[in-house]
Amino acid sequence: MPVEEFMAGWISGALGLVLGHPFDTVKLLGFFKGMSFPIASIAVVNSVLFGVYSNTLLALTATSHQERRAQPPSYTHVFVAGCTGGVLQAYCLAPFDLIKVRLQNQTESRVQPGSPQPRYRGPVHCAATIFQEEGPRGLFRGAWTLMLRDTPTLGIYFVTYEGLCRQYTPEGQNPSSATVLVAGGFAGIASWVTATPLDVIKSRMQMDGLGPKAYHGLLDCMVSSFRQEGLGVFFRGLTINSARAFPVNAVTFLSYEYFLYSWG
């Protein structure tokens, strides 16, 4: 199994995270606060996604990454490979994503001197506390929703990228850097348009472990959220997610393609 795709995915994920972290924290100050944990986690997860995607395509089409411009795979194969990467990524991502959501949603202790300390003192303490209070399964709270979100979303993600690259690249040639940037950016936006409704539900279920349970499962969370806040609740955060998605995924794909062809 080629390992270059995993390494390229690892590096491109880290670079994308550096660019997107300020949007993800949505703060006026401290944009790059606490980046060590997100960089480590997203790099691992991204390496799984791109590695599984590329190796699944290799198994389906028997063509390497360098050969795919001359012999492009069908969009069905691209979608299946993307979905496969999405399933495996979801279970790798679940504990990291849960910790990130808990840390980002806790009250900041530095607002005023003497204010209560935050519940979690960092990623390790957060993971240990969840394990202690909610058991091993607590670290995978929201994993099922994450899998439902990422499986079709990442199929659409890669199909959008491949489609735009093919449309604006002469047959048999490699796409230009500008094409890769634009295709990667729009692939990121397309994926978030698909993912946002389940992302809202996922975040609510992950936060549900902090106190008395408000939801009895995925469906109950969806119904309760709709009844209390209307249809618009499922698209909350879409604007900021899309603003973040374009530059992050443009850089992710550009660096991924660059490293693969450099090592090829």
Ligand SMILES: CN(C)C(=N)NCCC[C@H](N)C(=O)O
The other form holds:
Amino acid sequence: MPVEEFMAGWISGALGLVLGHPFDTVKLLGFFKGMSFPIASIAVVNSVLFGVYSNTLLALTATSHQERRAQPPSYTHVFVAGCTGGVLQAYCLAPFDLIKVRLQNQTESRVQPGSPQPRYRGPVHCAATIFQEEGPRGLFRGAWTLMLRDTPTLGIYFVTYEGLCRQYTPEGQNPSSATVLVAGGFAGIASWVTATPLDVIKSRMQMDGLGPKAYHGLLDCMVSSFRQEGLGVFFRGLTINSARAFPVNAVTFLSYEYFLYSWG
Ligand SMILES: CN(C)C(=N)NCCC[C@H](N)C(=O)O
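What would you give as the form predicted together with this ligand, now that the form predicted alone is on the page?
Following is the full complex, with the preceding chain placed first.
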């Protein structure tokens, strides 16, 4: 199994993350001032995503990354490979994402005056507390919703990227850096626009482990959120997700292509 894609995915995920950090800091009200937790999580997850994507395409089309410009895979293959990467990345992401959501919500409630001391002292303490109080399965709370969110949206992510690259690149050639930046940026936006409704629901399900249960599953969470807050609830965070997605994914794809090209 070729491993360069995993390594390129790891480094490019970390670089994209550095760029997206100001947006994440705004989103999380300054809680994640340190970079080690996001780097440990996003870079690993990105490595799984790109590594699995490329190796699935290799299995489906018998072409390596370098051969795919001359023999481009069909969009169906790109979509299937993206979805496969999405399933596995969601599984790896689940515990990290849960910790992020729990810390984010505790930071929001801390802003109110007179609120009690935070429950979690940081990412490691948060993981240990969830493990003790909710068991190992507690760390995977919301994982199904995460998979539902990431499977089709990662398919859309790679199809958008490939489609835009092919549109603006002469046949058989490598896309220019400008094309990769724009295609990567729009791929990120397309994936977040489609992911945001389930992203909102996923975060609510992940918070549901604390205190009495508010929802009886995914569908119930969707229906009661819609009844209480209207359709707009499914688009909460869309603007900041999209604004963050463009630079993060432009840099992620540019560095990914660059590393594979120079190693290759
Ligand atoms: C759930 N969605 C929409 C995605 N995972 N999209 C792919 C972009 C990944 C990138 N690390 C980012 O955070 O934008």
